[in-house]
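Below sits a lone chain in structure tokens, taken as the form predicted on its own.
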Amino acid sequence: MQITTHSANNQTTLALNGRFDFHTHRDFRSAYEQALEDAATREVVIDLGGVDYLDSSALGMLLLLRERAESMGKTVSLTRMQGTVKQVLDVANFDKIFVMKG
């Protein structure tokens, strides 16, 4: 999985591309920790538009990110979910836990 980071207007977007699974946990954690450490960042947006697969470990990583962000007074939102990725997030009721944008 590739992760592209963009920061603007108190928001850091992590655009994910490829398979989001257990093998990507180190890269994902490193990217979101860097975003959370940025004092200007108030919201971390996870752009899932380029993700074609995610598994239960990816769901766990998103929950860990949310927990860590909340402990720092920051928010997390998910955006551009589509296809099976959207279906998995819907089945897991992530719309009740995260702000979903588009």
Second form
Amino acid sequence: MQITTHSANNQTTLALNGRFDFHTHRDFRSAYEQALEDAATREVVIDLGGVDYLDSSALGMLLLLRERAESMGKTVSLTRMQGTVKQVLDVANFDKIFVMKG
Amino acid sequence: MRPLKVLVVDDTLANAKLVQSVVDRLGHRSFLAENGQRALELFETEQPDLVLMDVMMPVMDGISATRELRERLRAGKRWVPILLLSALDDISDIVRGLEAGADDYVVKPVNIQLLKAKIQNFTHQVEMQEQILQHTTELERWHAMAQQQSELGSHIMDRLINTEGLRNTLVSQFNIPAETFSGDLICAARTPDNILHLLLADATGHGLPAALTAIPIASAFYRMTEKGFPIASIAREMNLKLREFLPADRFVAATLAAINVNDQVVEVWNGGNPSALLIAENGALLKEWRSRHPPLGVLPAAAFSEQIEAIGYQEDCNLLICSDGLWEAENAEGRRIERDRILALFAATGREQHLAGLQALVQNHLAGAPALDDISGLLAWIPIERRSLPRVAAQPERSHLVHSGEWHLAVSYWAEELKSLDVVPALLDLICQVPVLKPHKGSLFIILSELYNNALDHGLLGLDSSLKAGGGFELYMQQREASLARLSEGRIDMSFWLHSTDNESVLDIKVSDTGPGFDYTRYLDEESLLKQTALPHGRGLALIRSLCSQLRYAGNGNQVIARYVL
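Same protein, different form: I have the form predicted on its own, so give me the form predicted together with its partner chain.
Everything in the complex follows now, all chains and molecules, and the chain you saw is the first one.
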């Protein structure tokens, strides 16, 4: 999986590309740690537009990110879910946990 | 670089000394064997890291010794380099030596620079070999440990799953594990008033980690079902337990179902699992319970929702609960199993064939490919209860022992508590701590549930029980929920008196509410009562009658006294 980071207006977007699963663990973690450490970042946006597969360990990673962000007083939102990725997030009712931005 | 033990094999002492001095100067330790036979002996006792072998020797030549050494090493899955020293005109000897298992050769007379360089090379190779061996040993140790953990996990899962509830003839299950055993947990158990509780839980990961999360879930399920708690409360408790000890990235998708054949109602709580399906005998989809909640272990207690969805059924039907492994299993073309194929299966076959049919469908779909995720399913056949009276918990043997002491308990619940507490299971837990009452738990649960529900639903909330008949159950439940939320005043008093009368030990149970009461005279003659038993709302009362020696209403009909003979 590829992760592209983009920051603007106190908001850091991590655009993910490819399969979001167990093997992504280290890359994803270091990307969001970096984003959260930036004092200017108030919100981390996970752009799932380029993700074609997401498994339950990916859901776990999103929950870890959320816990970490909350402990620093920052927020996490998800955006551009589609296809099976959207289905998986729907079944897990992640809209009750994360801010969903279209 | 550690010094190597080098075995020098040569029958000519001058040659041997020369080679040994080269070895010693490189910082290694050498020792001498004067022929092949002696080399084999020393090899066993000294365990050298490198062998420098002359070819022409008495007793046993270098080629034979090399062949024998190499065979022994292969048998022990080891490698020690063997370097042949041979005269240049013995080129055929060299070829034979290499074929016999030597790694390299040096021609005689020995060029010291060349010998040094070759020994250095072998030193590196020996070191690498040692490292690989070390890694392999470590890997084997890890593998053995993983194997052990997997067996432990398998044992735990077996114990959690293999319980009475699943021996129920109406419930069947299948499990196709992704690894050696499945991390999906399937449980079934009955409440004291004969409601069947089912659970299918799918933890993140497989193997031991999945089994670890299954333990608190299974124990909460069995413990609370046995006490008669509703599935909503069980789900809440499981969520709490998992939140307590799981890290943030671990959770458990779970579906809980309650099948009440008396009232002909199925209730489901689904958090993170694929839809549970209620399927008619003709394959028609009667109800789909989508996932309405995040999986267990994700939300903090304050945000947790125990909202369940209930449906009344009017015909024989099947409840199917599957893990996502089933719906996400892809065949060689990347296609998944469509729901219509499963519905068609139910339509085409009798209920005895459903489970086998489902398993065959999945196996055919996978066509020999391994399952990437645990695939499990729980199937319950739900026939319409055709008897006029539902089955009752087994009656304990009458002891004929008169209870010598007396015991009394009185409790009152006001509106706020009535809204949020599971009154009956909690109260029953307390009551059954009295030893003589404990064996009667099943019957007492039924009596108390009926009396309490009547007091709450009809006494305080003013609900019309005739609504339940004729498929109005959902409407009834909606009204009940809304009325309960609005309830701001009112009280239910309950008292229990264990005493002896007419040489019998009896428990008198009195339940009263602050509602307006009802015209109980209508229900008192047996004739009209029996007519009511065909209706869901009439069954409760008939059931109490069958369990109690006396049942009478008092006041405005807002008081009821039941006498249970021990």
